[in-house]
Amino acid sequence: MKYLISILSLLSLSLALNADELDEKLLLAGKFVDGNPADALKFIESKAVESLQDSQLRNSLEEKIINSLGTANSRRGKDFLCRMLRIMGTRKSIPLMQKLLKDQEIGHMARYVLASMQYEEAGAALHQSLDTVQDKLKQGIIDSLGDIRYKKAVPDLIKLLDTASVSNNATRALGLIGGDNVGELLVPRLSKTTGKAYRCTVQALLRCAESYLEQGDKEKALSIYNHFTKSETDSYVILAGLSGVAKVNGE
């Protein structure tokens, strides 16, 4: 019994020492600037990777990183801590990441964290932020909503098609997400847009057509390709349309 107690005591002491070391490294990480030794960052990153196989460590480390983000005072430090949550963050990190989406310094990194998560709540956090962030950050959030194919955002993305600062991002996202009526909504924009906006519309419609084909809806795909074949100015659009028609007809 005494032998067992001794082992447990040593184990508890070891865990305490490891916790103290981790706290010390996290404090250094929060102050990190270019030119500083990166030993603390390497240590934390190794723990983040290790935590993927250790739920207890993951739970503890995530809480500590969340707390450290509240006291971190360097942009590089905050950026690093967010990247660690991108590796091993869970639902527990979502509220803080949603709050940080409005941060001009690390809003983009918070977005990457949420977009990397497979939780419905993460997509919802990105979606909800469309009404709370400035246009510069909103562009990236729209891109991420498209990348994760967040269908619930489609109505709000459609509303943004006429907002000049984010219209191209909304067009791209809608093309990636697709849906029954997305192609029909984007087709009229072929005659209303020029330059980059026109190219974004073409690319989005091609994605929609491919999506329709994957779903077995040849009629909707063919409708888009037929619009392309009627292009009066761009040969690459006509060729894309003809290629699509051939794909649908098997010729």
Second form
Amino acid sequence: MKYLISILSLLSLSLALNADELDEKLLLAGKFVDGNPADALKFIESKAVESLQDSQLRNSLEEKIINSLGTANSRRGKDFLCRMLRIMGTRKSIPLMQKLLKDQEIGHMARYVLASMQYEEAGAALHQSLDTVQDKLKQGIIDSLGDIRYKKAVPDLIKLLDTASVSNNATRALGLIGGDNVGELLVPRLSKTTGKAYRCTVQALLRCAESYLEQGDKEKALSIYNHFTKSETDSYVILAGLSGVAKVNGE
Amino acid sequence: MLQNSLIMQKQIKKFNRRNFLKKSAATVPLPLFIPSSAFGANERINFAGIGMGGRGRGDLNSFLGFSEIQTSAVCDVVQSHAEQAKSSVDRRYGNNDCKTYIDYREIIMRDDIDAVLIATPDHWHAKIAIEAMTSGKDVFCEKPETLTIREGQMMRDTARRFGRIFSGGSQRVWGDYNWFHRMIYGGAIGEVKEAWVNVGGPSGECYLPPEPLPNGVDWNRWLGPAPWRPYHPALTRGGFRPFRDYSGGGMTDWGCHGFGGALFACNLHETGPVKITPPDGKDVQQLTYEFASGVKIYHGGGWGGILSFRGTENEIPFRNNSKNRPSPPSVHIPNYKGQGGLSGDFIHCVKSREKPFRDIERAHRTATHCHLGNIAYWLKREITWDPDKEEVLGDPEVSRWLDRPKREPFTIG
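Compare with the form predicted alone: the form predicted together with the partner chain:
Full assembly next; the chain just shown is listed first.
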């Protein structure tokens, strides 16, 4: 019994030391500017990976990282802590990441976490933030909504098709997500756009046509491909349309 | 069918020579469109190089040796790299005509450019390649062709969608390792069962300190889609490979050669593994890839050289460059088309619209193999992979690594 108590005491002491070590290193990470102390950062990273196999560690580490992000005072420090959440963060991290999406410096890293997670709530956080940011940050969020195929955002993305600063991003995202009326909505852009915007529209429409075809809706796919076969556009685009027609016909 | 053919033939009449090149497809089943050569005997492929660091200039010099190529433009965010490349081009043609750019988009926008060489750091490959292909250009892209698995899927889909020629950049898969392929395809070891690939390890986080930004470096554009970090000179001088934001390390660098060679030798170059197990220091000594056919490929080990193989009847104990290795059996294995190695294969395929040896599917599958190995190393986690759907099975934490959100405004695809 005596031995057991001693072992348990040693074990709890070692856990406490580990916890202190982690706290100390997280504090250093938050101030990380010039590459040092790399050892501390590597230690935290190893813990983040380890935590994927240990739910207790994952839970406590995530809380500590969230707290550290609140006190971190360097951009690289915050960036590093977000990277750790990308590895092992859970739903618990989502509210803070949603808040950080508006941060001009760290917004990308917040998106780095949210768009990597496969939780519905992460997609919702990106979606809800769409109206709260402008310019580049908005472009990034739209891109991520497309990348994760967040269907609920479609009506809002459609509204953004006419906003010059993000219309290409919205077009791309809609092409990736697809959906019943998306193809029809994008077709008018073919005659309204040139250059990069036009190419972006073509790519989006061809993606829509492919998804229609995958779903077995040949008619819808064909209606898109036919826009290219009849158009007076670049010949490689005509060819993309013609090959689409051939695919619809099983050729 | 007849109606479609008539539409196609009507369209053909509208095409001039350059348009013909831009319209004809590598993979689209439209034989009516595909001539033996899209160019006339004296017509040259108008070419541009993007990413003119050491490797890019090496590739460019290789292309400059081909009379079928006319290099018109070069681009690099480091001004001195672009200037050095221009000097090589102008020296080759005896003029001062090669244009230099800092922003690759100016090359993409040029309608007169038929094909581009992309030799930037890996984190830029997908963005530039997709924009080039959606602008009707063919692409020769240095390996590792991708930074993430999703990028590779987007690149392949875009190439197929627009009928573009895309050649990956590993000259070693066939050029250096064809002796292994001839031995194995010729039956010298029976049915191949195991392969060992000796290449470097995975990349990791970058903790380099900040340094003052010199004149003549557009740092924001060098970073592009990668997360922000302060400038460090090692990164713009080719030292980016150990760092995950820009590269998969030795696993993807030489891995695209070595694993590419092993996959080709095992005839697994257009599929993928079903299980990837990282070393655990106990039962599993090496990163191990298992395929549905039962073949196993290991990272490291073997018995010397970059590649080793064991089959049902024999082993290949000879290093690739060993002088006393036996002559391989006489066997025909489809490889480069045209003349002049990997570059010649690309040029031939740009003209003929055939699939090049390192077609995007093969390049993407090889890179995927390397990326999956990296993820298994990074997360110390076994991965179950569906090579048909190209999805991780039952592990959302691993799936997080199939792609990375790009830094705005550097949208990909």
